[in-house]
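This document opens with one chain alone, in structure tokens, the form predicted alone.
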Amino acid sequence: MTTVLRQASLIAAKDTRIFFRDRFALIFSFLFPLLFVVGFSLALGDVGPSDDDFIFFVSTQEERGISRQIIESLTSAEDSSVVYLEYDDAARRTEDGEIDGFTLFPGDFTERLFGDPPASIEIALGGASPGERAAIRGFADSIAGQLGQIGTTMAVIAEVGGPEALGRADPASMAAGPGLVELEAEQVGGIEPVPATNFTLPAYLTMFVFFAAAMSAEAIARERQNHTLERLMSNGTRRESVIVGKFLTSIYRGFMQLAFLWVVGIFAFNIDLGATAPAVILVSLLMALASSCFGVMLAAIVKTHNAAVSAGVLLSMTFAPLGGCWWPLFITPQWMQSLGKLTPHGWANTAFNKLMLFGAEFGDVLPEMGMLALFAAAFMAVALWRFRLSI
């Protein structure tokens, strides 16, 4: 083991020196990702939530009744965020995805308002997000709660004053009166949009770390084709030393890419690493580990220099969009999100998005970390099985 590590370290040191002498390799590994981050960040601008008001849509199936008066009081309020729609129009717009959903007063609402069983308020939901669904449900619950207070008041009137007093009370005016059925909105804190660099930097970092690792297979294939690896063997270098040495070369470069781009991102673009910065760092290291194993595996599978170049470019340009490097996976259809899980890029970008866009904590990305480690182990297993030193 000591001999293998010593020989692997010498091979990695030699390849790293060659890498630093190659200007194109340096530009490709460090400058290209930065240019992509700057360009696409300027194009995208800020992303994420904003302080726009949420619009609540209401409808009723009653021709006349208390529901009409409730809706009138809600929609006529100053700075109201409630919009009335006819039932057929609301149902169509929800089905077509034009609105997220609406609150509905059924046709027997007034008749059953103070009866037994009591009246109900319904909600119709379309393709709303979980947060939007919660808002619509909360809106309906607020109305139902205030109507419950009216029912309690009417019951007290009947208990204290008898049926005559209840007859003199006007349920319609009570339901529509100010302060009983109304929508209150409270600002609990500013919502700052997320800088686009919080998505673009980790996404293109993932893309170019894997791209560089895939292209390292070309150098290994070239050394195999010109018999450099065979000459190493004739000088006593072990096969395992060559594999580990090439792996160390790739992971050194990956770690340097990570360090450079994260430092630039933090100090030049004011990137927010989220609530758990150590988790972002660990995901980055696991991603670099998986990419290095991927590069060695690719070198073990291909036979010639040209095949390595073609395979490296093809796989890199396929995995990048599928894995969410060109666009966030969470905005894509479900079938594409499922395809993204077939790539290490998809797991890495999902973890970065959770941590840097949605405020996830360390435990929330443990599945993604585990899958990156699993990809690395699988890639290295194939590399050890298929790696050869001659054509």
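Think of the rigid core as the biggest set of C-alphas that the two forms share within 1.5 Å after superposition. Residue numbers count along the first chain shown, from 1. These numbers come from a predicted model, not from an experiment. What changes on going to the form predicted in complex with the partner chain:
Shown in the overlay between these two forms, fitted on the rigid core, is a CA shift at residue 85 of 2 Å or greater. Here residue 361 does not count as shifted, since its C-alpha moves by less than 2 Å between these two forms after the core is aligned. Once both forms are fitted on their core, a CA shift of 2 Å or more is seen for residue 65 between these two forms.
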Given for the second form:
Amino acid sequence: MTTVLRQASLIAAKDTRIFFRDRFALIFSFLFPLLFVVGFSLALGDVGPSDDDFIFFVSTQEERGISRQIIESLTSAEDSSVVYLEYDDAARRTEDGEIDGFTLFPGDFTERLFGDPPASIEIALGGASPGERAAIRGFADSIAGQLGQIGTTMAVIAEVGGPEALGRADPASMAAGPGLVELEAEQVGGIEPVPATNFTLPAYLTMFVFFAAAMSAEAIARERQNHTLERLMSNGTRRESVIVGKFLTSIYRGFMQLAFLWVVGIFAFNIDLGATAPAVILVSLLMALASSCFGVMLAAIVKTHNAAVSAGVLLSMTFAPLGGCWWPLFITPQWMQSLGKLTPHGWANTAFNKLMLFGAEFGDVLPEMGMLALFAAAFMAVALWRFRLSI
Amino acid sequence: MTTDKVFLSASGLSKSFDSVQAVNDISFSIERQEIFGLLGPNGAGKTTTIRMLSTVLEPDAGDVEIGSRSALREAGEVRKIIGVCPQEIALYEELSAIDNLVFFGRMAGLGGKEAKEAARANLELVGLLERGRDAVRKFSGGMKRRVNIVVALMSRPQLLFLDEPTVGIDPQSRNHIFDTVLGLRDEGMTVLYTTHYMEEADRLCDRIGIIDGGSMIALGSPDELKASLDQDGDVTLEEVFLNMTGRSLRD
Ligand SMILES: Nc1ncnc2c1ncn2[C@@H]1O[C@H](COP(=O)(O)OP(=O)(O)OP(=O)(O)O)[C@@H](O)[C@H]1O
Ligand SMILES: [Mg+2]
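Switching from the form predicted alone: structure of the form predicted in complex with the partner chain?
Everything in the complex follows now, all chains and molecules, and the chain you saw is the first one.
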């Protein structure tokens, strides 16, 4: 036992040293995920205008609830052009023509988000120009668009006459009164509060932690092919030492990736983990654990390092979209969500989305954590069973 | 049975891969402080034999005893007293020569300080101490070969397996390696050496076994083997070898 631990930590130290000398591996493990997070956060359209001069006003009639969270995240960004106003204030200013209009979350927004009739986001427009109206509408649309699918329809109500009309209409009757109100219904998804990094960061973190771990199988298989593993074996190194050593290398790198991306997320993207932080961190650690076990298992079942590369890339690039790294699982059809459950990514992302988008708590993601631990155990069992030191 | 004199004894070793009978019922022994040469054409089964002797490949049949321990049942004990230089360069190219040596030494059980000292001494032995901090990747083929050899010395083995240690290196390095091996033997080490260079075997080896097609076809000292070829005048070991293994191409 002590021999195994001693040998395993020597192997992990040696491999980590090699890792830090490998510029490509460093770029691949740290820079790539960062670029993906930044790129896709921009592409997914962090809510907000591209026009710097335009200020969007938002208000809510809810005391607490999801709209408050959405507004919080909309307005918290450093250069946010979104400004929160109390409802009365916003309504008065719109009437006075002081502002062109504002986006309003009605008092039952949270309640109706999961229910029927569907929730709505309302837009109050004063004497705004057509261009400004389009901008405000686009803003509300993009919020609606960010709210993921919960199998319901959301109405975006644009009110032309003024804020008085706001409270009185239900979507159906508004549709009947053309000219006064415009009704626009659109398919929207579940709740994805802005910023988009709350989705993209854990998603790409999941993808790249797994990817890097899967690619580590290549290095292990190469070591088997160039006989260093066999050399170690004749040197008195135990098979278990190599397995544990390779696992430690991989999980150590995974932890570094996690630490790096979460720190960047928190400081550069203002991701606020709040009370869910321990759960989010634990889910990421479990994902790193499952990924590392997968890497060692892959090394155990492939014959050559070329096979390891092919299998590593193929599986990583299949599991990522399947497991909800490229788009949220909850906007996909049921059969795709079921497929996602076959991957550790699916469980990790479900847990991340629950925690970071839907405000779930530690206890709510215990099943996902359990499944990730189970994946890790299953992968490691296969690795222990199949791992060979010589070709 | 190994005795005071006999350090390694292999009996009835056989191994086949799929349809290939790589090693077929080989038996021989090596005495303490002896340099034993294992010769044979490509694909004869030399490497397979070494892998079985050095506990990394399980034979289909037969047994190996090293220092009166079974290589099959007491592999852990046997591994403590052997050192293996594989035919391939089995090194971490990204690491420096020193780091390679220290790593393998520590894996064999040496302490940190001990391993560093041994690494320096071994690099000195093959004239590479100056380049010790350079990554192995930047070494020439001959330099890598030399590092490959001394890695096997890190565990201070009593029995050293050298599988074609002099492939692709210049006469200077080769002679240096000969001197090193002879020196190690004089210090008490037992060596099993494979090579395709007959003059090398002639010069180094106390006894030689020639294998072909997985079977041992001749066993004896260089002089005995030469004498067995019933010809007049000076016979070289190469002539003996070609005579025994035939002139057709292998592999
Ligand atoms: N892992 C393996 N799988 C399948 N066949 C193998 C394996 N290792 C060796 N062989 C076969 O066994 C035979 C003996 O190979 P071996 O490597 O022992 O020969 P060798 O005498 O060392 O040859 P060389 O001088 O070329 O190194 C060859 O036919 C080879 O193809
Ligand atoms: Mg060989």
